[in-house]
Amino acid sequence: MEAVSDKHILDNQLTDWYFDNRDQLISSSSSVFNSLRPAAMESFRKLGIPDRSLENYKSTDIPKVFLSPLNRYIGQRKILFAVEDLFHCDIPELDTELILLVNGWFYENRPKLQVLPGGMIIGSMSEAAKQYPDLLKQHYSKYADYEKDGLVALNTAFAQDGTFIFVPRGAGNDRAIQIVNVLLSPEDLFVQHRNLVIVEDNATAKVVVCDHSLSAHHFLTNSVTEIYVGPNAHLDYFKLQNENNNSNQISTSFVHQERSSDAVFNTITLHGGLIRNNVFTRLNGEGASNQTLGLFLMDKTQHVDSYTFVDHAVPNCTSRQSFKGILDDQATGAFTGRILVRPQAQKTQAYQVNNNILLTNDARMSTKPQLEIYADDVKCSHGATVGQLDQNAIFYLQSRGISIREARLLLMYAFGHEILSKITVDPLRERLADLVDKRLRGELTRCNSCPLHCQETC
């Protein structure tokens, strides 16, 4: 009864926060955002923050992180710093088009929208809603269903800024687009941002997202990302989560694919306190192909929960899910993967696997792969493993003169290599391979060469 009471108080607090600030929200935002706020808030009042009573959230105590005394603001708080200083930390410095968000807001010292060769547009979601309202209306909140998840409803009710990427029909760019989400504040903070990626017919794009916290305060992020991949389009989307143990993140992404499209969604989690990653994919056109991948390395008392849902809505589509985790100390993890094959989705090929290594007796992993099939001409499989490092393999490596520590590291690195090998941005793959190696060795810290001189708590 106590948990229910806490949740009820929390839901009321967030609802009151909305109505107390509704006028400011509306006056500072475009009609694209404002038109959906009332319905989204009504959904939130019905759903509230999800708790363990819901099957999809039973492995993670979401209300607990919301109950922390975090500062919540309507409007941007000015924090200025030299952008180049970020790249003295462990943020990959790549040859990319850069988008920088600070505490959920587009960084004000940069152009709010850039039009790149070929017509590609990148920049602030808020500015895009003002300059291209008709384009946003075609896609904004068309894939993220705020009537089914209270976290999505909350984000939609308060959406103000985030990242906007538009790749027009037939366009492409050899340079990847790099989004750096920075948490930097002199106080504990609740952050929400809304992101939209549109890749039109026959277009190609590579997007790299880097999530980092650069101060030791407590943060909670509730972000929603919508991705549209048009007919014959191709998208590679890579997400790196490398925040400190005081940072909690709830990330919900929706991928909508049309005919003969191809998309890769790859999440690498190196650090974070509590992390919940939701990825919803709808294969909406024949011949669409999707890969949803993940690698997480957790230690101490960190917690990561991955939820995936792939909806095969039409025939002749392919999906592959592969998630791997290594948990040390008292770290905990969860994976819930669901594949839905609708009655009309004949000739579906769908594969799902989750493999995990526990390095201590105190580490815990819960895994639940699921298939829900209503068509009869399909090829589908799923599986999961939770175990320890192969002692015979360790003994073999030791017999070849390799120390037990190096033998364990080699096996762990080889275990995660399958996920890293799917990264098609060469500098990023090399950089991430180095970060993963450091993480496994316990050497990864973002403060050794950081000029921002914040007090880190890794």
The other form holds:
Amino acid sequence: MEAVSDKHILDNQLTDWYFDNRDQLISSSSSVFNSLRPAAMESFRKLGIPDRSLENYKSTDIPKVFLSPLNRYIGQRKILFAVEDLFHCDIPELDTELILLVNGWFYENRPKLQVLPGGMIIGSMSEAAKQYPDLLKQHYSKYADYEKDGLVALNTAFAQDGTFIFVPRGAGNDRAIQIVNVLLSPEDLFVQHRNLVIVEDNATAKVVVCDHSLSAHHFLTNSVTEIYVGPNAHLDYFKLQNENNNSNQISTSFVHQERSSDAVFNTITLHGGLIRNNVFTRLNGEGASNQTLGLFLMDKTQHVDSYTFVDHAVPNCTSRQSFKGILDDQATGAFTGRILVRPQAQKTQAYQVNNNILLTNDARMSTKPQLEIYADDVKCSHGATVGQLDQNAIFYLQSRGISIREARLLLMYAFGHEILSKITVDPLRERLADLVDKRLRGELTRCNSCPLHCQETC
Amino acid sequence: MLNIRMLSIRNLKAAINGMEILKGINLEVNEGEVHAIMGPNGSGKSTLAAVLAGRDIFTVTGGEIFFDGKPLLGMAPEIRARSGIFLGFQYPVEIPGVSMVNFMRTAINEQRKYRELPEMSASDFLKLMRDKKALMEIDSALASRSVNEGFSGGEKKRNEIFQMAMLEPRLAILDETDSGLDIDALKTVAIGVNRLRRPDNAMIVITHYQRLLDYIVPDFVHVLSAGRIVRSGDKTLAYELEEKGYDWIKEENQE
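Right, and the form predicted together with the partner chain of this protein, after the form predicted on its own?
Zooming out: every chain and molecule, the one shown earlier first.
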């Protein structure tokens, strides 16, 4: 009963926070955001922060991370450092268009919106709402449903800034767009950002998202990202989560795909405290194809919960989900993969695999496929495994002179290889392969690319 | 000719799940020799191979093994391998995601490190792969594939001999390398093995059937039955067995 009342207090606190700051929120934002705030807040008051009584959240205690004392601010806080002095992306030869977000706010080391050759526009979400209100109205909150999820409602009620990417009809750029989400604060902090990616008809884009923390404080991020992939458009979206283990992150993404579009959504999780990743995909046009992938490597008391929902709304679409996890120490994880094939969605092909390796007796993983199929001419499959490293394979490698430690590493690395091999940005794939190798060897702390060298315990 | 002793097995006993499989094996192997071990199913042939390679699911309950004068029992499997023992598996393991190249490079460099040799350069390694592939008549594409993944039975066995060629062991133990092979595949594997015979190495060839020994001609043949070597002889023993069947040994033993 105590947990229920805690949640009740929490929901009220967040509601009060909204009403106390509503005027400031509205006066500092564009109407695109403001017009949805009342409805989103109303929805939040109904739904609240999801707790374990909800089937979709039963593996993860979300209220707990909200209840830890965090500073919450409406406006942007001044950063006392030059972020570019602290952060440099150390991926050699990764030539990208960079957007830097600090604590959820666009970092103004470059113009708030940049028009790139070919007409691509990237930059601040807040600025995009001012300059392109019609474009935003077309897409903003059209895919993220704040009436179904309290976290999305909360994000929508408070939405102010985030990243904006617009790839107009027919445009394409081999150069990846890189979004670096930096957490950097002299105190514990609650962060929300709202992101929008629009890839119009026949356009192509590659997006790399890197989540980092640059100070050892406790952070909680509640982000929402909406992604529109237009007819015949292609999008590769890679997300690297590498925050300190005191940081908790809830990341909800909505991928909306139109006819003959093709999208890859790949999340690689290396470090972080409690992480919840929601990926909602709607295949809304015939011939669309989607891959939703994930690789998570966890140790200590980390917790990663992945939830996917692939909605086959029309015929002739293909979706493939593959999630792989390696859990060490007392780490815990969960995977829920829901596939909905609507009655009209004939000739659907929908596949889902979740494989997990537990390295210790204390690590735990729960995995749950949910297939709801209402059409009769479809190919669907799912499979889930939770197991240990193959002892026969370890002995085979040992019998060739490879040490047991190296043999285990080779097998773990091989296990994750399938997910890494889907990364189409070559330098990123190589770098991530290296990071994964280091992570498995226990040589990667999230500090090693940070020049601060603070003596935190990661 | 001076025979240099390589392997001594003395009264070796081993069990799995409390059941004794090997009940006192004695065997001496010298440099340059090929020993065949034959025997009916369940006689302990594969257990002997696994115990020599250091598989820990078997418990050694008695006896000793010396390899190049050093006690082998208690040595980790990888140390045995680096010291020159090679096991050709009856059922090679598929390891998706680990490429043959990466696997062999890791194995060779671990072996070299143990022998206090510098790491092999990438170009030397690739040349070695090329040479050994040619020697074993191995398809070039095989090297870029994952270890044994999707290999046919014949490819897997040939891949075992290829690994043996790469690692140049002092003692190779080939566990039923002929099982599941048709006569052409068997010949290819045997030709490969014969190319690796040298005066300073030795082989223990474990087989159920005599036919492999037409191609890999042994110096000695031992018959294993119910965990003991019940008979030893030269290659003619294999023909005698083929003719009379294993029942002959069993009956003779009971008398």
